[in-house]
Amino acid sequence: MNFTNRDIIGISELTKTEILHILKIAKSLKQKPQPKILEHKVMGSCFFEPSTRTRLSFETAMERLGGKVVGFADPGVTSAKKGESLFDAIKIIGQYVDVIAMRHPIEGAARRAAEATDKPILNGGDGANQHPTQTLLDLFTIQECQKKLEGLSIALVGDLKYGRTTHSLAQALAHFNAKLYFVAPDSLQMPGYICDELKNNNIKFSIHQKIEEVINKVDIFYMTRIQGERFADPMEYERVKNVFVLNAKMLEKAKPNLKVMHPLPRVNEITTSVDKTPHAYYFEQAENGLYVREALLGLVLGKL
């Protein structure tokens, strides 16, 4: 399977054939290193928007297979800043590197970037857009807890308006037959082209406003943050931003496979006491970021 110099752009482009073929490199990087595969290929680490995981995992993960980063995590130490378009400098950076992630406030600057350079773009997050490699590692994450992709139900819950996360997951669950239920207030539920896509793929979903309706019918439960960044009316925001808070004594009658994840960050959506119970799976599932990403890297760059 050939995804060399191919741009990772959004996970609807891959195939579920696609899919498990990375999530099986994803999974054989994870038990044995290849820490020499991308001597001498250069990645461009390129933040237009703040990052942790996504960018330190992508770093990381270009670093352990030998590779070399250089980039930026702050797009005002960039021409940018003196009205460079977002074209000219990935041209340019294009130039420069033999890969190039990035993440963008702005929905599709991916797909503008990949118009502007033949190096592969890795796309870490467009606006409330989508995030493939994030789904990536999730659906990694799901299928090393729960030994299987097919036909899990699944709860996604709090900002599934703007969450790119939640969108893009969503989008790569029809593949697997999973039953979707999505938890969040009104004003924050699933985008209707996301819930078209699901119908015309006669997936199962459902529209709930309470965790307490899903939480003990789920394998998987899908926490994210209200994303205060992305609300043009901050009032709104001010009346949804902690809507939902999962606590430890809310999993006590939910399924003993039941894995909670989140793309992180977390704020106040789940407290500190869900670490301690066998259910919590986040700080595993962010670490996934690292071999999933690592795939990902010799796959376009044709190593591996």
Given for the second form:
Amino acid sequence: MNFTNRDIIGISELTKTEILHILKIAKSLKQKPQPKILEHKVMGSCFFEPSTRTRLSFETAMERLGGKVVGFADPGVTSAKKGESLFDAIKIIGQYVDVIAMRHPIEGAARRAAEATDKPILNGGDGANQHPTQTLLDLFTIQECQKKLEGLSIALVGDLKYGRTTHSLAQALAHFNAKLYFVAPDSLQMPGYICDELKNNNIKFSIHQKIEEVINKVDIFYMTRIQGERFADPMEYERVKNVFVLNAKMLEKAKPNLKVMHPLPRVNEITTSVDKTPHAYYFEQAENGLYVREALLGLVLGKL
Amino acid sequence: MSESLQKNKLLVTAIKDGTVIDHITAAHALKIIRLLNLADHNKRVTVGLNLPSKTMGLKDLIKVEGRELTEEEIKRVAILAPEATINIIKNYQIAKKFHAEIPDVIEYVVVCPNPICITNNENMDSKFIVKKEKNNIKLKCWYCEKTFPQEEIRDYKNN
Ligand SMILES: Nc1ncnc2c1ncn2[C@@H]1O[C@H](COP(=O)(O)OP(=O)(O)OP(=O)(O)O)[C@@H](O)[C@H]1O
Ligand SMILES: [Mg+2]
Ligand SMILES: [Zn+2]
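Could you switch over to the form predicted together with the partner chain, since the one displayed so far is the form predicted on its own?
Below, the chain from earlier opens the complete complex, with every other chain and molecule after it.
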């Protein structure tokens, strides 16, 4: 397995063995910090679209390994505004830094960026396309709280049609023989091409409209936000909005090991009453983004 | 003209030397002519649109006099009309007949239907991975990773 100089653009480019290796490294970094391994290395933090969590966790990950960070958090400050191509921008930044973490609103931007420079690109989200570090931190978190990845029952809930987070997670879970429950309003169910892929991989899944149908069966309840703008009919949104809310009372008969996850930010789809239950795990999940990003930085820079 | 119309087979005038592109997916002949600049010379080009076909329902057909398509051009025909048959005519006879084979990777020509794909937002070539399933062809964009059935491709670029 050689990660040195590799671009991390999408989760599907990583084999099961590679994923497990990244998770192992992330775990060791969580247990034992390595504050010096990236000394004298510089990360370009190129955020062509605003993001707080992803950007800050990439940047702190680099700093915690002893590296330095340069970059921008808002494309308004770059020459992209003057019409410079992404290709030129990344080519030049690649001459200054050792690794680039980027987010861009346009789909395929990370792949394009990887063609512009020899330095490794870590994709922190390219529009609705890929966001592999999110999937890796999700897998890390599942493994951490369940002590295993194989054979778990996992509910993916909310906007399954447009949410790239749940698409990538479902695809990645196909490596680990999960039983999947897709809980969403009809109009926001998992796209057919993902279901076909899962069928081809012999992954069992079932379709549900209500949280109550699955909450007592699963090991992981992965909630995502349903956004009003996805609905042509505002009445439909009003109806659905209140059905897809998780509160503490609904967890009374859940399995003791059930953990609730969410990519955050949450608005009101998980009430704060859940925070105090032993099932809440979304803040730990967000923290884990740090270790997974540290692992990737160390790996692609050849230091881990 | 009226005489040739009566003859079902040689719908338009016979050519001595040249290329007949037959079994073109209906509505694609004009795109092919534009894309390959087939009319960019003073030789005769005849086009049949929406001709009845036993196997395809309707088909288009192009006859180009005095020009044998290059391999590169044949690839491009295949991208637009994967069922096309190429007939090379020499001295009024069909000297060669073959199917245009769609390449496994298409690195130009096709415009990604996804408006928020990087290929539509930056001056660059597109790239598609061709997935051939039984009798349908799907193209997966190398950049935005969306997959489109061949029929959903609306635009082609001459590059
Ligand atoms: N000399 C020619 N000038 C112009 N067109 C020609 C000439 N010879 C053949 N063609 C055309 O080329 C195409 C293929 O001719 P062919 O005689 O092989 O017909 P076919 O048996 O229907 O072939 P296929 O099995 O490919 O449909 C037909 O459209 C025919 O009209
Ligand atoms: Mg025929
Ligand atoms: Zn595309």
